[in-house]
Each structure stands twice: as structure tokens, then as C-alpha cells.
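The form predicted on its own is given below as one chain in C-alpha cells.
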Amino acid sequence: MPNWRSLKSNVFIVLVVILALIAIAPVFHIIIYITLRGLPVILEAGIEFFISTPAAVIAEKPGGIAPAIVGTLFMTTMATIIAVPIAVLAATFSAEYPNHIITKAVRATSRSLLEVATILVGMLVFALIVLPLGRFTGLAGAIALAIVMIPYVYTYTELALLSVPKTYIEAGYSIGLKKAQVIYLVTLRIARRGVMRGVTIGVAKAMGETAPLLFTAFGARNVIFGGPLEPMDAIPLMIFQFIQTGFENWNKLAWGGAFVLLVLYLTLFIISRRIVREVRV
């Protein structure tokens, strides 16, 4: 009987390992494939890949993706500055007043935005901002990405705040802290890993979006940075446009851009995990 139990345990462990490898195999396949296709392009172009604009389709070298890199960093940063405070404050209110009518409305809206195609967000910003201004702008792209980010940051932050043990909150009140102090000094500090997780996922989601930018930033291949009120390129937008062409130079830039985006993703997750490694009150 003990041998039979040991056999079943070993079979179960082997089965779990196999299933885990099957689950993560597509991720490693994507990473390896993008690296093999994108890294040689960057090595061939050198520093020009990061500081120059795309070359002509008949040029000997493909040029670079500086406009896309700068546009992605600018719009993602602006979107984060807009989205994170709104989402964290809304999640804090929802956690403190779970049965309030505003909380119910915010939760319903957040869940709806999670399911809505992001291209609809782009169309909304196009109607509200792009059309009145009469031009595509990087700022409009940032606003669209912020709307995409908010439900992710809100959802993860609310779950993190609700998971904080009530004893810690009651302890804060027992020593004379006011509500705002308890929220800032106790609740948010304990929940900051969950908050950071939500911010990381939201930023990663925004950084890889293409559809909203088609209606807002539109793209500017030959201008590295013309200002927030001018059209602006982004790495996902550049990849979407260049990979569909039959020009070898632009296809190379698309694969190189995909590798850069992959590195940005991995760097983002590594940094976020190292920022908050443990919970301290």
C-alpha cells in the first residue's frame, strides 16, 4: 500500500510538471522567436536603431525606430500619470464604502471597460478630443491609453485593499489615527504589492496597445518628438504598420521593435517585483 501511494504521488508530480511545461511553452516560444528575429536587426543597425528614423524602403540599411520608442515612452508615462491616481483613489473609496451607490457604479463601469474592445476607446477619444482639435496628437493617445489602464489598476488595487486584515485597520484607529491616516499609513502600505501588480499590468497593457492609437496618435515616422499636440508614433503602431508591408527594411524594423517591446515588458516586471519585495507596515 505505501508503494502504491508513492507511485500515485510520483505520477501526479510528473503530470503537474508536464502540464506546467505545456502551459509556459508558448511564452518561451514567443520570447525565443522574437529574440531570434529581432536581436540580429538591432545588432546589425547598432546605435542607429535607437536614435534615427526609419530609412527609405530602398535604402541599404533599415534605419531606426527612435520616433516609436520616444512616443511609446511619452504616451505610456503620461497615461500612467493620469490613470494611477484616479484608479487608486477610486479603489480606495470602493474598499472603504463597498455598499455605496458610487462604488456600485464604478465597479460596473470598470468591469465593462475590461470587456470593451480597446478600439472603441480610441473612437471615443477621437470623437471627444481629436475632432474638436482637428488633429491627431500624442496627448490624445495618452488619454486613450489611460482609459485602458484604469480598470486594471482599479481592480487589482481594490482586491489588494479588501484583503488587508481588519485587525490592522482597527489597530490604527485604536492608537488615534484618523481615517485618511489609516488608509495611507496602514491599508495602502500593506496592500502595496497588489497595487504595484495592478499598476504593472496596466502599464504593460497600455504599452502594447495599437488600436486606440490608430484613432488618436496616428503615427509620425519621420519626427522623433514634435510635441504632445502633434501626431506621435509608438512601437506597437509601428509594428502593425510595417509588418504588413512587403518591404524588407520595414519588416526588419518591425521585428526589431518587437524585441525592444519585449525587453521593455521584461524590464518592467523585474523592476516592479524588486521595488516591492516584502510587506512592511
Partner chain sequence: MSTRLLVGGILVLLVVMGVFVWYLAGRESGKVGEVAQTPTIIAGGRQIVLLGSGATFIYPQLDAWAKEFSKRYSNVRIEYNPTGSGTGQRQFIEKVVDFAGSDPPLSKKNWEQARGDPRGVIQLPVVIGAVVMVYNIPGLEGRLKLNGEVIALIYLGEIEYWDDPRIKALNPELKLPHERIIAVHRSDSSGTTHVFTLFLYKASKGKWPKELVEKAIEWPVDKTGRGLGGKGNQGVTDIVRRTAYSIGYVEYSYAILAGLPWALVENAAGRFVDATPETLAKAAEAAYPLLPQSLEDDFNEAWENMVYPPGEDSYPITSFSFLIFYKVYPRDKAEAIRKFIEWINTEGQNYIVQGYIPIPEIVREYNLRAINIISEG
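Numbering follows the first chain given and starts at 1. This one's a predicted model, so the numbers in the text were calculated from it and none came from an experiment. Here the rigid core means the biggest group of C-alpha atoms that line up within 1.5 Å when the two forms are laid on top of each other. First, how it differs from the form predicted together with the partner chain.
Core-superposed comparison between the two forms: the Cα of T267 travels less than 2 Å.
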Second form
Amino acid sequence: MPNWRSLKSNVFIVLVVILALIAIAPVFHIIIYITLRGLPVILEAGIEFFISTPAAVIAEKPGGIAPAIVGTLFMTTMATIIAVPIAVLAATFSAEYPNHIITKAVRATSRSLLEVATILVGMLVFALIVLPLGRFTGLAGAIALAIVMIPYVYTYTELALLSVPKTYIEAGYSIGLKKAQVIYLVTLRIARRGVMRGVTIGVAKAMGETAPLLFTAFGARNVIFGGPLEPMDAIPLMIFQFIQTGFENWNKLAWGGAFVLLVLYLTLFIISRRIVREVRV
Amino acid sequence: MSYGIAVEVKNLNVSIAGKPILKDVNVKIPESTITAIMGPSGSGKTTLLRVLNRLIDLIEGVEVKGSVKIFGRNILETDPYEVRRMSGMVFQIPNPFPHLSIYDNVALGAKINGIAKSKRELDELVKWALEKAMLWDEVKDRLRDPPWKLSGGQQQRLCLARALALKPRLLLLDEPTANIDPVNTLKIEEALRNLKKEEDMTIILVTHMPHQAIRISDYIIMLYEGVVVEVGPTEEIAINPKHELTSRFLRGEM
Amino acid sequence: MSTRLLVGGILVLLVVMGVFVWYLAGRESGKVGEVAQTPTIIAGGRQIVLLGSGATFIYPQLDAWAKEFSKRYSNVRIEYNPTGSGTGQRQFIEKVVDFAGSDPPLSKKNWEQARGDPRGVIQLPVVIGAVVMVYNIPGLEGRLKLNGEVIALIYLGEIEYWDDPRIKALNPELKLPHERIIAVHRSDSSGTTHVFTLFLYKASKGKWPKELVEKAIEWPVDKTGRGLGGKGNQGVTDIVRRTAYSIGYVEYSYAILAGLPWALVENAAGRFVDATPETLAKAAEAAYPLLPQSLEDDFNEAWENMVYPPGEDSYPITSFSFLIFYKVYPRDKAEAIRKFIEWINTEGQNYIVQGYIPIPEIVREYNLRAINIISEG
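Next, report the structure of the form predicted together with the partner chain; the form predicted on its own has already been given.
Okay, now the whole complex, with that chain kicking things off.
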């Protein structure tokens, strides 16, 4: 007599495994495909790929994408430095005063920002910063990226803070800590994994964005680094602009850039897990 | 042996969101004694305890009326953070800070409140607190370990050490052994007795267990539905409870 | 504790990055060819950066020019952002760029606004573009011949099969298959579409309506289910390459790179002409008399007139692409802009990217007038 229950259970497990594999298969496909097309470009170009500017399409060798790499690193770092304190402060306030009107306003704004197309963020920064100054700057690009980042860091941080068991907060007060000290020395520290998760996701999003940079950083790539108050390149922006042309040199640079971006993501995920130790509650 | 009054509560009324929790509480607790606050669930024991270190402030919609003096100071009119530094608290479920090492758990309060001026002073303070909590021998070789490596009973003794690190004159414990095994329970009770004798500490202990109260306390306050039902020396109340509710509680019928 | 580690790590990373960048900034950029002359410094020697934005079509050519120019005048750097002609014109009006690239010239409205501004405006036709009809008919031997009317009917959905008598009439010697024609067009807004539909309007003997001359339209052939849209020239090329029995319109430079065959098209003089550098240059020469008197004038009419131009050897679907400059620049930039314009129209002609057609000499002379128009202010 077949055991129907265990049969059903096994079928279900197999089904779940298959569906899970299907769900993550595209990720592997992307990783493998980008590697197949991007890695050979880098191997062929060698160190030039990382320290040269792109060559004209009529050149023999494609040159490199140093401006894009430097720009991405610079603007992402700047955006993080701008966004994280603002978002963490806002999230701390929201977790402390969940029913305050400011909290409600902040939460609503954050949710809207998450849903809005990032090109609008770029246009906002263009109108507020680029136009009045009359120039495109890497700093404006960083600000646009920061605005994109903030809702992610805010949401995850608030969640993490609210998940800290109240008893630890009480213990903090009981040893005479003031409110700010309790938040900073106890609550935030216990929630650090969650905060880091928010920061990681925010950075990952910022690193891959093109639209906010179109009208802010501009995409200048005939110099490796002109300074924060000059137009700047970024890897996704470079890929976007190069891949639309039909020229092989530039297409190669675009694929190589995609691979570099992949490696950056990998580095980000690995580093962020190691930096912050888990807290066993 | 001191004979002053550590805690004097007069006409204390506490309500939370309009609902009265404590009604017209009047008690005097002498220095260097162990006082047990007893009563069934919902009688207001925890509330009374948390008034004493103003942790009650953290609850939304709370109203506290009356006069509470600790070592002569009206704590309802004093800065709450200062009030909390006057006492140490141990909670019902052991809650050592999970992100800090054993050493840092004890040291944090002292460091922030500027009680120890140098590393050496801090080391000595931590050692003293852990010794008083009867935990030193078990952790002295692993002070950098995280608290989850300790058993439940050890964690609670760690919490005791943390409370002692501020060198308070008043120690508040909210059913500290309710979730602890018997061996650790006895260890904690021994630690409390030693603290009273060696450090002249005033200890107020909320307990659900009548036998514990009888074992270690000098005085008993019996609460029922927010009202003080009976107050007196343990010896007298244990043998001859005046109020019917007290005797029922002592017999374990509540 | 871990916070200190985090902050320390970030600081170290920033310092390392800073050193790396500082080191790199001293290096040369990717090499193109050999430097023909020793580089010159102009206008006092300060770093001058010129920003341009606009048409994607002109980007690779302008970039090649910019890089060569910088080798010649080493303190001038030119950066171009391919955002599309419309955005380029808008940013020009907003004065956040130093020049714009645009496939059609400034719209009448934009031109009037720019003209009224103290900085003024001039427009220079700098490259010739052409739209070719690429097709994918497996097994076809010989080159397809088409005219405006037939192409219009295809995109109107009225000609359904490759062996339609109207197509056969133009190609008596070809063995055309009885297959449905898939007409590929642009899904995004584009100057290429504008030129193509303008050609259809002019050359189709009234079949193609004036209302459908635009950068982006609703294609009648879509309603029959035989239309497909591709993003960018690249998109259309990819679709035609993948789809048997399809036809599409793309910029000449893309067609060259794509390796797809394209049709001979009947010009205004009645001859079937291939798209070659010669026929395109001929079209530009034929269009030259139609250019406005002055670079400061409105170019819209001239631009429209260039599509389907006169001339026996002219390829019919050609257009100019423009660079749009101000008349007035701050001192350093004025000098740099003048030099750049001069260089493009003289030495720059040695650095033409494959697929782009250099403008004929008379048009270059025409452009060089800009040098005397640009002033400092």
C-alpha cells in the first residue's frame, strides 16, 4: 500500500526545489553571460582597461574605463556618506516616536521615493542644483544617488530598530543611560546587522543606477578624474551610452564594464557581511 | 547595620491610560534590609518597583501622583536619569546586552557614568561586581566571551553584576529567579544576603514565590489589586499573617 | 568595536582611492594614432572643458574629433553626452552646455528663443547622415530596388507580400518570394524617423500623409500585425537581422556595421541610387544652395529641403546633422570653440569614422564663417 502522505510530501519538496531553481536561474544566467562576454575583454586589454580612458571608435585598441570606475567608486562612496547618517537618524526618530506626525510624513515620503522612477530624482537634482549652478558635477550625481539610497537604508534600519527586544532597552535605561546613549550604545548596536543590510541594499542600488546620473553627472570620460565639481562618468552610464552605438571597441568596453560591476557587487556583498558581526539575541 | 529609611512612599497613586494600578500606597523601607514585595499577578508589584527607578516613565499614558523619597530625595522631582543611577535593577528574564562581552556588560554603566577613571579602576570594579554576583570564578578566564555562551542562571548573575557596577545603595529585583533553575536560584539568594551584610545594600525584591520571601527577606509587603494589604517583618507575617489574603498567598493558594 | 573598524575601513578606502586617482590623473588617455604635431596650448593655458550634449547619432564621430583635437590643443577637453536631439536642444537653451548636437536643427520655437537671448545662436551642418532600407530576404540574389511610393505603401500596411506586383515592377529580374513583409520601425522618438517619414511624404506621390511626418508616430502597418518596433538604430538592426522577410530603416553608419544588405532607392531625378559616400556627398552638394544665407538663420526649411534633393547622383534619404553653438562665449571658451570649429572643418576631415560621410568642401567653407561670428562676452 503506497503511503500517500509521504508521497505527496516528496512531490511537494521536489516541486518547491524545482521552482526555487527556476526563480534563481536568471541570476546565474546573468552572471555567467556577463562573465563570458566581459572577462575576455579585460584579459585582452590587460591593465590598460583599468587605468586608461576610452579610445575613439576609430582607434586600434579600445582603451579603458578608468573614468567610469573612479566615478562609480567616488559617487557611490559620497552618496553613502550623505545618505546613511540622514537615513539612520530619520529611522531612529521613527522608531522612538512611531506615532509622531513627522514620522508619518517621513514614512510616506520614503515609500513614494521607492516607487518613483529614478530618472525623476535625477531631474529634481538637475533643477535644484545643476541648473542654478550652471554646471554638471559629480557631486550632483552623488546627491541624486543619495536620494535614491535613503529610502532603502531608512526602511531597513527602522525595521531593525523596532525588532530589538524592549527588555534590552529597559536594561539600558536601568543603568542610567540617557535616551541618546540608549539609542546609540544599545539599540543601534543590537540592530547593526539589519542596519548593515539596509546600507548594503542602498549601496547596491546606487551603484547600478544610470537614470539619475544622466542629468547630473553627465558622463564625461575623456579624463580620469576631473574633480567633484566637474562632470563625471559612472560604469552603468558608460555601459548605457556605449552599447547604443554599433562600434565594436565601445561595445567591448561596455561588456568589460559590466563584468567589473559584477565584481564590485560581489565585493560589496562579501565585505558587508564580514564588517558587521551578528548579534545573537 | 543602618537604621535610616531608604525608601519612603506616601500616597502613591499610579494609573496607566486612565486605569488605576496602584492606589494610595504608603510604605517605609529601612536601609540595609531585604524587602519582599509579594502578591498575585496584576497586583501592581512590578509597577511599584519601576516607580522606584522611574522606569515607569517609559510607559505611554502613565500618571504618577504622590511622594516617593529615596535616601531623603524626592525622586519624582529629580532628573530621572539621576534617579536610575541611584539603583540597580535585575529583570525577570535575564537580559545581558547581547552585543557586548561579559566584561563590557558589567563595565558599560560604569564607563558612561564616569564611575571608573582608569582602565585599572574599571578592571577592579568589574571584578568586584562579578565576585559579589558570585560569578567571577566561572567567567574570569573568558571575560571577552559573548553572554550567549553562559547558561540562563549565569546570565542572570551577570545581570546582577551589571546592576552592581554602578555601586548603588539600592538594588531592585523583579522576580529574578522566576525562570532560573534551583541551584542558581540559591546562588543568587546567597549573593543577595552577602550584599546586605557586606555592602549594607538595601534590597527590594518582587517575588512570586512565598518560600523565597520567607527564606531571605526581612520585611514583606503584600499587595493585592494595587492596594497594600499588609506590611511587616517577615518573621511575624510568616507565622501570623494578619490579613486573610496574605495567609492565602503564603499558603500558595493564589 | 565593529563601528571603529567600519569607519577606519572607509577612511583607508578613501585614502587609497584618492592616491590611486591622483596617480591616474597624471597618466595619458588611450592612444588613437600618432600625434602629428606637437601639442599647442591656447588661451592662456588654463584647462578648458567644453560640454556638449544631444543627438546620439553624432556621438562616435564627435568623440573621435574631440580626442584628436585634444591631442592638438592639449589644454582643451571636450565631453559629449548622447542624450538625444531634443534634450540637447533643451539643455542648450538652459545654458548648461557649451554646445549641442542635433539631427534636425533647432525647432522654430527653440531657434527664436535662442536668437532672442543675448548669447545668440549659430548652427553648423557638420556631418551627413543617411537612412537606408535594410532587408532580410533569405536566399535572394541581387539587390532590391525600391521607391518612396512602394516603401510608403509597405509601412501603411497596404503592400503585404514581397512578391506584390508593385515591388516586382521595380525589380523585374529578382525572384521575390511569396512571404509577408515584416516592417520594422523605431519604438522610440528619433530624428531618423523624422527624416524617413519626411522622405515618404515627399516621395510617395501623396500616399504618405503629412500628419505622419514626426519623430515618433503610430505606424499604420502595426495595425495589420506585421509591424515591429525596435529601440534605437541598434534595436531595428537586431530585429531585421533576426527576422526573415523583414525590412527596416536605419542610419547608414549602423547598416555598414551590421552587414545587412540595403536597397537602392529611386531619387528625385528618377534614378535608382545606392547609398555610398559618393552619392551622399552628391546629395549634400545638391542641397548646399538650399542652405540659409547665414549660420544665424533658421535651418528648418533647408533641412527639410535636403531630404529628397535634386541631382542625378543624389541618394534620396539624406540629411545634415548639426552642431549648435552660441555666438557669444567667455574669453577662454570663445578661443577654444573657434579653434574647434576650424579644426573640424579642416584637419578633422582626416578623422572620419567609418559610416559617417564628410561634408563637401563648399559646406566646410560655409561652416568656417562661424570663426568670424563668434565673439567674446
